[in-house]
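Shown here is one chain on its own, the form predicted on its own, set out as structure tokens.
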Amino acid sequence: MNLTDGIINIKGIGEKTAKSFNSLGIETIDDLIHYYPRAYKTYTEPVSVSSTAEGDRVAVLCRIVSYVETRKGRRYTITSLSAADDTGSIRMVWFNMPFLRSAFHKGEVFVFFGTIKYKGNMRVMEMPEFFTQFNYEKTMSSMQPVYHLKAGVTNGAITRAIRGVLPVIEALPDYLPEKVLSEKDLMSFSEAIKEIHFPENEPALKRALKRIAFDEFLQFLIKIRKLREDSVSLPNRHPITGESVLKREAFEAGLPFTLTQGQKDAIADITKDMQSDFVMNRLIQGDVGSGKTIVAAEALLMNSISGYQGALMVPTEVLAMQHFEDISKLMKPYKLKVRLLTGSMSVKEKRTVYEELKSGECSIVIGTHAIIQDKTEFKNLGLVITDEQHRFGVKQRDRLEEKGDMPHVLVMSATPIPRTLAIIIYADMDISVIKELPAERKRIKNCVVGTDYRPSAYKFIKQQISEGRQAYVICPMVEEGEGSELENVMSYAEDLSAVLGEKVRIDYLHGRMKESEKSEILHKFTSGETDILVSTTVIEVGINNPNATVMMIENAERFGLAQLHQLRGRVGRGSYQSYAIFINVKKSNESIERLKVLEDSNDGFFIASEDLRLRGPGDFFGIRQSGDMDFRIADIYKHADMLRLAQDVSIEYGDVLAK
């Protein structure tokens, strides 16, 4: 077997299984070995029930002391039982797993593994894993990879498939010279791939992650350098006119608010670029709520008045709709036709937009990935803008640019990146930074609290709702099961409803929902039909609700500071005083120090720098997939030392490696 062979060549994989793997983007052996785990499970020695505290993720060896009960809840079926050891009792609860009724019998002994919660005075584990004593002893000696899954593919199936291609992995050549591996203390490529799927221990896994992060950064930097070399001399085929600049200045003077200095500087940079002899390739990096949208609107205005078409692509339909409504109003006095294009629109609606874009009748289109579909054609595309650009893959952005003849490129991001890293990562782009917030925005009031503050937080949220406001509650996980130690949206929404009462309208949202379902839920929230939205981080970008004044984040210690700052930025977008409540479950000195940064500052760039300092570049364990720059493993904060090392190697060996 070799890397280009289809996965159907792996022993044990038939046509049906291969199709399921294909749905995950795994078609070849090369795809398979680069399908990295999203996390790793480790299992600890069982502890006594009485020694556990809320938030502890532990194993307990218990005897079942009750019959199994199954009852129907409002949203799902609940299966439960009571178990105990010599020191105390605990309740085990599972959601939508009624078949477990036959798995347990009174008097049997199991090891239950999960997170301790308190409901009243009773200890509870929701969705615990369970093992016989013998099986748990075997499990404790391993680090088990956990993969992103879809229907038809199990974690075990992926693990078996990768074991089946170990000979291919072990034979992988290394593109780095032996001298570089030795000097930089890097693990060999084949060893890193093997360890990332089947880690011998935590130190070995850290070294593997270090090598893969380095590779991703190096390949990215070499590509960026080539892009820079290719683009710096591209001629400007869409120069804006002097008339468009004058109209833009008049437009700005007529706004009901005054632009910040950062906004003015960014617009000046864009104007200069679009008037120059060369194509614009600029990043607008602005903190959450810094007003990047009006900057994009002014760029679109100058482009359209100069006779060209403009496109603004955003990651969600709700955000597309919000931008469409705002920009349509701004462009109305200039009689510029603005259209919306999203996947949920009817075929007839899309066809109308396609025709208007192709004929040139439509000056500006705002939408989601639908803009880059094959059917979308432009008459004279002069400017492409991507908002929250880190949510799009490089290929998606390239496809949008290819819709025109070397159009100007403007990308916008609210992801705060320390300047030293931004210069490396965005080496192919000119950068404008907007640091100030609009004057009318009130500073968000922050508090970091423990779990005992929840009742007070709920009371405060209910008070805000009684005043006509709305709130978000963020939970790290989607549903009980994998990673069940964290608060999750499904059970949380039900529990919160029981606490606040049926008059408070609560809905939940997570990334596994269909796009149309997510859009409907977000629309209900932004239109005021929902009081509280319990959500995963899917709302990190793509929703602007000025009426929402409370952001409560459960298990805040589980998130990076930069991500928490992004989530906090969903409130404080209107004229009302807004609040961020960070629930710190672990209460360790480390988590208290980290979260205090958020409590004391609303400056995203300062927070990003502190995040890097506090987490440290050597923190490779507990990795998450990053949307930034299409990296699978690399994280610009956690792996900052690898980014700088890759920068050094790209300068020293770039010409050789590029070949």
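If you superpose the two forms and keep the largest set of C-alpha atoms that fall within 1.5 Å, you have the rigid core. Numbering follows the first chain given and starts at 1. Just so we're clear, the structure is a prediction, and the values are computed from it rather than from any experiment. First, how it differs from the form predicted in complex with adenosine-5'-diphosphate (ADP).
Core-superposed comparison between the two forms: CA of T28 displaced by less than 2 Å.
Shown in the overlay between the two forms, fitted on the rigid core, is a CA shift at K150 smaller than 2 Å.
The Cα shift for W94 between the two forms, taken after rigid core superposition, is 2 angstroms or larger.
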Second form
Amino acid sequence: MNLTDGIINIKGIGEKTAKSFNSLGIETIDDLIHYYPRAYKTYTEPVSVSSTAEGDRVAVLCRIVSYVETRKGRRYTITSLSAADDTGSIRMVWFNMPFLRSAFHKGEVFVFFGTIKYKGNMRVMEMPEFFTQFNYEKTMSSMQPVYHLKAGVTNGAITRAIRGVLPVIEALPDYLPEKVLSEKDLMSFSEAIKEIHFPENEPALKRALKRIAFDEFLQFLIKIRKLREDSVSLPNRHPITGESVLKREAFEAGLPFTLTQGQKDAIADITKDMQSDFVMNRLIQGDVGSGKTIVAAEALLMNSISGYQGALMVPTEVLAMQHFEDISKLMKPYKLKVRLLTGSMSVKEKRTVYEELKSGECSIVIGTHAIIQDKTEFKNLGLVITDEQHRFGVKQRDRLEEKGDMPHVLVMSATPIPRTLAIIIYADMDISVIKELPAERKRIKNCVVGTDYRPSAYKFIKQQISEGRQAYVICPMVEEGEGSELENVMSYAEDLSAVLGEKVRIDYLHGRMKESEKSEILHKFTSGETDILVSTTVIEVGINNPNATVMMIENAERFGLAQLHQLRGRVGRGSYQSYAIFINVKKSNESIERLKVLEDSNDGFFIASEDLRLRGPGDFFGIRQSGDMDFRIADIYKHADMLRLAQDVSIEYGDVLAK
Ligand code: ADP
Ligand code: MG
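Switching conditions: you have the form predicted on its own, so give me the form predicted in complex with adenosine-5'-diphosphate (ADP).
Whole complex next, starting from this chain.
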């Protein structure tokens, strides 16, 4: 077997399995071995029922003490039973798995593994895994890989397939010279791949992750070096006119607020770049809510008034829609045609936009990846902007640039990367940092509380709504085997509605919805037709509704700090006092300490560094901030030492390795 062989060559994989693997992007053996687990499951020693608290993810050894019941709910069939040990009982519940009925009998003993919830005074586990005692002991304490899955592919199938190619993995050559490996104390490539799928223990896994992070950084840095060499002093083919600068200044004077110094400086940098002899290549870094959109709008304005087209690419349709609405409004007085381009638009709508871009009739296009499809052609593209840059890869940025003849490039990111790391990662760019938030902003008030605070939180939200404000409630993403996202947000919304009454308008949103559906729901929220939006973290990226003043986050302990900071950044975007309520369900000392960081600080840079300091050893994949560079494992905070090491190696060995 070779790395480039199709997975069909693996024993046990037939046409059908191969097809479903393909849908996960796994075509070759090479793809397979780089399909890393998203987490590891460690099955822990069973505990007594009475010792468990809400939110605990535990195993319990219990006897079935009731008959198995199956009934039809409104949305699904529910199979349930009661199980107990000497200390207490738990109701076990499964959705849409009626076949389980015959798997259990009163009196039998099983180990159930799942998350403890409370329904009233009763302990419940929804969708628990179950094992015979014998099987459980066999799996206990080993680290089992957990992979991202799609319909038709099971975790077991991926695990088996990778086991099937272990001989190939063991024979993998290392492209790093032996000398570098020993000098820098790096694990060999083949060992790292093996360990990441089947870790022997935590320390070995950590070393494997480090090695893979190192590889990802190194490859990235070599690519960046090449980019920089290619782009150094490219001539400016799209210089902006003096008139456009004057008009931009007039535009600025007409805004309902004054720009912050950071915004002014960023715009000054951009203006200078776009007037200079060389093409612009600039990163705007600014914390959530620092007002990056207006900076982008001004760049687009100068570019279009100077007679060129501009494109703004964002990671989600929802955000595209929102930017489109805002920027269209701003551009109205200038008679510049602004268009939206997203994947969910009809073929006919898209065709109109393609035609207008080709003819030059459309000056500004705002959209998602749809902008970089083959079909889009521009007449005269002078400026490309990517917002929330950390969600894109370098490749996508390149493809956007290729749509024009050396257009200016502006990228915007809210990722708080320390300057020392930013200059390595963005070695090919100039950087402007917007440090401060607009002055009129009131500092967000934070509180970290337990579940017993929920009723007060709801009351508070209701009061804010009666004053005309709006609120977000974030449910955590569902974990494997905990039911669907839809179920999750829907049942929360229903419960909330029961508490707050009919008059409060509640809507819900989750990641699996169609883009068009998501846009509609968000639109209703931003236009004030809904009072509360119950959502998963899909709203994390960039959504702006200055009228929303409460962000309530359930199971806050399950999220990374940086992600919580992004979520919190959805409120406090207008002049109203805003509030973030973090519900800490699992009140461990560790989660209390972590969440306290958020309570004490609203500064993204500080939070990112604390997050790094506090991330426990069990948390292998915190937040991968660096989706930016197509990293799968590497995390610029967590593996900062590997980034520096890769930087050294790329300087020392870059030419040898680049070939
Ligand atoms: P982000 O940097 O997170 O993308 P946005 O550009 O979405 O932030 O801006 C957040 C909100 O702040 C918007 O409603 C915007 O109109 C407003 N805003 C931007 N700049 C200022 C400013 N200088 N003063 C007051 N409000 C501002
Ligand atoms: Mg933004």
